[in-house]
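Here's a solo chain for you in structure tokens, the form predicted alone.
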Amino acid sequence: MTKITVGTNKNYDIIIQRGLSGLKEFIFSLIKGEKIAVICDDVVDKLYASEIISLLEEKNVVKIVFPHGEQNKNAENYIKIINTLAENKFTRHDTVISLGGGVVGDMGALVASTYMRGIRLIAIPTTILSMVDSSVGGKTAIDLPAGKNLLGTFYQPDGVFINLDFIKSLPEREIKSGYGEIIKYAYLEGEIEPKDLESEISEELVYKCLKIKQKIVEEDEKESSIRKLLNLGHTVGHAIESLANYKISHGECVLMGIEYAINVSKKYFLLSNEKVEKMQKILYSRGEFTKESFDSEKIIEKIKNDKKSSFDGVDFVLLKDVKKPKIVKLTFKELKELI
């Protein structure tokens, strides 16, 4: 078992281990009220919900299930969940547990951050992507028709419990998606090296990813400066994800976005072929990934609705080299020429 303590406006612990031993004690050390809402999707409900809820029988537990998939991370389901809390008379002293991957984590966290202006939140991520990235750092969101993650808040959890055994049930697509975020970390400052990307998911690898994120989030909790580096591959990746109607996994869209970032970096910084090849080797360290082509005009139109955009351009994460990312403000005209 490994523990990381994140120091933000609300300090919290991340537990990384195999199995659920200690989960009950962890949850009960964080809650005060009598009611707990376990929010999950219909896939996770069948796999893990009953086991988790059985640990909480001393409390009044309400299970809230919504359909799986990014397309269901929407305003309609958000309002349904909020209404369920209200109908069950949840108070500010009660707790939300988000049990699931990135979609459930984003939804559950937004619910917790906005219901009665904020109630307790415990994250139990069940996918690689959510374990190494989205469950930590306090970003919450749902998607709007205009784009991904446009309605959200910054709201840190009260605790995160990572059970690596959940990975055993993941389909291959979810594993590839998770490695998309891990590969992203390999381009940032930190201890992740190419050899780490060739190994299977371990407590050490998850720890290395989260230590990178911890350092960045503690320095810039609300993404005014250095935290934007975590958006490497996400600006174009989110655009592709939206244009593909979320039929391509988030992690693979991030990998496509990193490929765009490498190509733009080559032109912008006049990088040598040697540096580009080194970056591409990392990108393909887990083999080929899904690719789909979209018109650059359509990509840019989506980027204009990205939360990192302003009226005249967008903050874009480029790479001067591996472990040398740089945030560059590109006008939309420049971006069109570069991609």
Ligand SMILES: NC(=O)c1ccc[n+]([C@@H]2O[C@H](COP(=O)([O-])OP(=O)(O)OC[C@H]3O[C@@H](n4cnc5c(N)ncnc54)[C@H](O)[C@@H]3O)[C@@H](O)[C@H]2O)c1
Contents of the next structure:
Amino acid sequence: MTKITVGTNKNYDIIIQRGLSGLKEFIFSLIKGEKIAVICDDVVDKLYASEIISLLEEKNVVKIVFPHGEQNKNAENYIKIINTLAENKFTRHDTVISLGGGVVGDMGALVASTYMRGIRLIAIPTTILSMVDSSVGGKTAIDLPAGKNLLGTFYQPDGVFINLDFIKSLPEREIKSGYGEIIKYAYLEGEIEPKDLESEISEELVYKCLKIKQKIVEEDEKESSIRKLLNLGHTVGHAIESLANYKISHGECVLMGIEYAINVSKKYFLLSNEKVEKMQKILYSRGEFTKESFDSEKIIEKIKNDKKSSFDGVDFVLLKDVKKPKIVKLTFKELKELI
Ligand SMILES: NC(=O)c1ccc[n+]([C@@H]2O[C@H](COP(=O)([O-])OP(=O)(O)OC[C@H]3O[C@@H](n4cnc5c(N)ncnc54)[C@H](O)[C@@H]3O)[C@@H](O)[C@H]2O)c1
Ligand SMILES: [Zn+2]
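Pass me the form predicted in complex with the named molecule as well; I've looked at the form predicted alone already.
Full complex below, order starting with the chain above.
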């Protein structure tokens, strides 16, 4: 078992281990009220909900299930869940447990942050992506018809429990997607080396990823400066994700986005071929990933609509070298020339 304590406006522990031993004690040490809502999607419900709920039988547990998939991270399901809490007379002292991938995590966290202006939240991530990224850092969100993650808050959890055994049931597509984010971390300052990317997921690898995220969010919780570094590959990645109608996994879109970032960096910083090759090698450390080419005009149009863009340009994460990322404000005109 490994533990990380994150020191944001709320301090909280992240437990990383294999198995569920200690989970009951962890949850009970964090809660006060009698009621717990376990929020999950239909896939995770069938796999793990009963195992988790059986640990909580002394409490009054309400299970709330919504259909899996990004298209269900929406306002309709959000209101339904909030109504279920209200109908079950949840009070400010009660707790939400989000059990699932990033979709459930983002939804559960938004629910916890807004129900009665904020109730307790414990995250139990079940995908690689949610373990190494989305369950930590306090971003909550649902999608609106006009775009992804347009409705959200910053709200840190009270605790995060990572059980690596949940990965065993993950389909290959989701494993690949999770590695997209892990590969992203290898370009940021921290302990992840190329050889780590070739190894299977381990307590140590998750720990190294989360140490990078921890350091960044502790310094810049609300993304006014260095937290933007975590968007490496995401500016173009999100554009591609949307152009592909979310048929390509998030992690693979991030890898495509990093490839763009490397190419733009090459032109912007006049990087040597040797440096570019070093960067490319990391990108392919888990083998090939989905490639689809989109018209650069269309990519830029999508970037203009991204919530991170301003009217004249976007903060783009470029790479001077591996572990030397730099946030550069590029106008859309410059981007057009560089992409
Ligand atoms: N809040 C943040 O900081 C942050 C960061 C990155 C991504 N995100 C969000 O995370 C979401 C993507 O998360 P994701 O990739 O985990 O997707 P996801 O939650 O949709 O999970 C992927 C699929 O795997 C299934 N699943 C989950 N756990 C499983 C398990 N253990 N075994 C088998 N199947 C399982 C789910 O039911 C789903 O069908 C996006 O909505 C994205 O916006 C948020
Ligand atoms: Zn991401």
